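Given next, in structure tokens, is a single chain: the form predicted on its own.
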Amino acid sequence: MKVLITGARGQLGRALIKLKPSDIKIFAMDRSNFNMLDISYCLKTINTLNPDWIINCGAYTNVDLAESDKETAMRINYQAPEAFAQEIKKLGGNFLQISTDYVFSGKRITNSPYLTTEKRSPLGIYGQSKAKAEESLEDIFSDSSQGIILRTSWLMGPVGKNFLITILNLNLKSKEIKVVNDQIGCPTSTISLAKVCWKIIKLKKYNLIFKENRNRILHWQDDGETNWHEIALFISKLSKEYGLIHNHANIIPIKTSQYRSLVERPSYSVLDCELTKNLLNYRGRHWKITLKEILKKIHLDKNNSNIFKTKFKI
């Protein structure tokens, strides 16, 4: 069987390839062969390649940036995706679709997990992009089992830019960090969200399991709720004690109206993954659980000289 996998550079792209199953050929793209602004060029390299299915991991994530940069967004997110699940369909394969809880507001009356099926509310460029991509493969796919959606949310992985590997490089150089409290949701490890990619693609009975899901949309993240403070304090003392860094920041807890950003984040994204768990006939693990398995990661490859030096901010 034949992937292609967009974004393989990336933090979950990277996680595909190491967890790929053995008769699995993967096509492994990113913007030095497969720049998701040239569609036409991308076109022609997935007729070429005929994969039997992509999962597109390629997006722009930058949600602050989108704001100001909404043409990039769109082109990336939403026309992009567009267009490969258009011609994939029509040569036969399928299409996995990396979506976010950003498509939702994450304004309730009551706090509750999303279901698949609520409706979308996306508050900035970067959401809104993610839901029109949504609401087009929809279309694409609504006569067809081609294709699929598969949100997700916090994704933090051993590599790449995550909030984990910030918050590793600011214990090295700050002595007190600020990290909002008020916002609720749930890591999601790449390990086991590339292992849930790989289910998908490898369940035999396919066709079968999506009877009662008609919109064909699947949530994916670790188990429990949580929020960013609680979860920096947690990489911090873990951190400490896998010795990756000598002594932890001072973690002060702050509201989200006091964090500088250029566009409203969902102040709860926490999502229903019941249907999935059950269709795959696959459990979570505990979102702590997952972060130490991480941490594991960076504790053991102790060669990496590279995993300090990213720099992102969340």
Ligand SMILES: NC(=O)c1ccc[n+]([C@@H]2O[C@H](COP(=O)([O-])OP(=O)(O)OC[C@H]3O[C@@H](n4cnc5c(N)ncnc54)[C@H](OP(=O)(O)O)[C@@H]3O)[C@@H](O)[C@H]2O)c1
Contents of the next structure:
Amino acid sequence: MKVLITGARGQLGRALIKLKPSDIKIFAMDRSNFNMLDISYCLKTINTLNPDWIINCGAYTNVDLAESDKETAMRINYQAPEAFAQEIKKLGGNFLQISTDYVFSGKRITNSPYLTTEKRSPLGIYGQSKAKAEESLEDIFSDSSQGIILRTSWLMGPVGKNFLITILNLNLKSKEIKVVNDQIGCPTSTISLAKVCWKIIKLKKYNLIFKENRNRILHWQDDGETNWHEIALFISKLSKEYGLIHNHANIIPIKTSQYRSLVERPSYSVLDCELTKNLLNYRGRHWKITLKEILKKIHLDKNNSNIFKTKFKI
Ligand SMILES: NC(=O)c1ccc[n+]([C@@H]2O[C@H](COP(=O)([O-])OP(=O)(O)OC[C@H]3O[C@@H](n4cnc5c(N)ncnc54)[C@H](OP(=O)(O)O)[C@@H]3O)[C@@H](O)[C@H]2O)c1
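For comparison with the form predicted on its own, would you give the structure of this protein in the form predicted in complex with the named molecule?
What follows is the whole complex; the chain from before opens it.
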């Protein structure tokens, strides 16, 4: 089976490549050979390579910058996947779109995990661009089983631009780190998510399950429910235990209103993953276990193992 991965140098892209099943051939596409702003060039590449699946990890992920760069964010997050999905459908292949909790506002009266069937209500440009892609893909694949949308949240891995690496680096240079404690959600390890992506692709019978779920949307995040402050504390304490930092900074809880940001973030981001767990016959792991696994990997990585580095690589 041939699988084309967009955004292959991103944190999820890299995890997918690392965890690739042995019988799968990967076309790892990044900005240099598959610039998603040049949609017609990408379509030619898709035609030439004719993959069985496309996993669309490529995305404009800078949520704040998207507010002032709407056209680029829309092109990469909405128009590009829309065009790729139309093309792969014609070629007879399948499309796995990675989407986000940001398609929801997080403004719920009662905090219960978001179901896959709930109405989208994005707050900013990034969320809107991903929500528009979802709507378009639902439309394209309304008469076919070739497309799946997989929403996730708070993605963190041993490499890449993510909260865990940011907190490690802040611990190296700051005595005090202020972190919001009133946004509720759950981290997702790139390792867990990559495994789920490969399981979806390997699954033959997902069509049966989707009979009742016409919108073809799945959710995946690690187990549990927490906030950014608690995560920062956990990362800092454990990284000291692993000898990744000398001393951890004082991690101070603040409210979202005290944090300067260009865009409002969802205050509640827990996703209901039961459908995915049942479909894949796969149990999740608690976020503390998966973050511990990531920190252990960083500790063991030979580039990071000469302890007390000045900066953890992105
Ligand atoms: N990160 C999160 O917390 C989070 C949460 C929920 C959902 N998601 C979704 O999960 C998916 C993977 O996210 P991630 O965290 O792995 O993101 P990431 O690390 O930022 O990776 C995204 C990749 O897309 C690439 N890209 C950006 N513009 C491109 C262009 N014009 N042409 C080709 N490639 C381009 C980037 O390339 P460069 O490296 O060259 O910029 C980067 O490698 C995305 O769809 C994202 O929306 C992420």
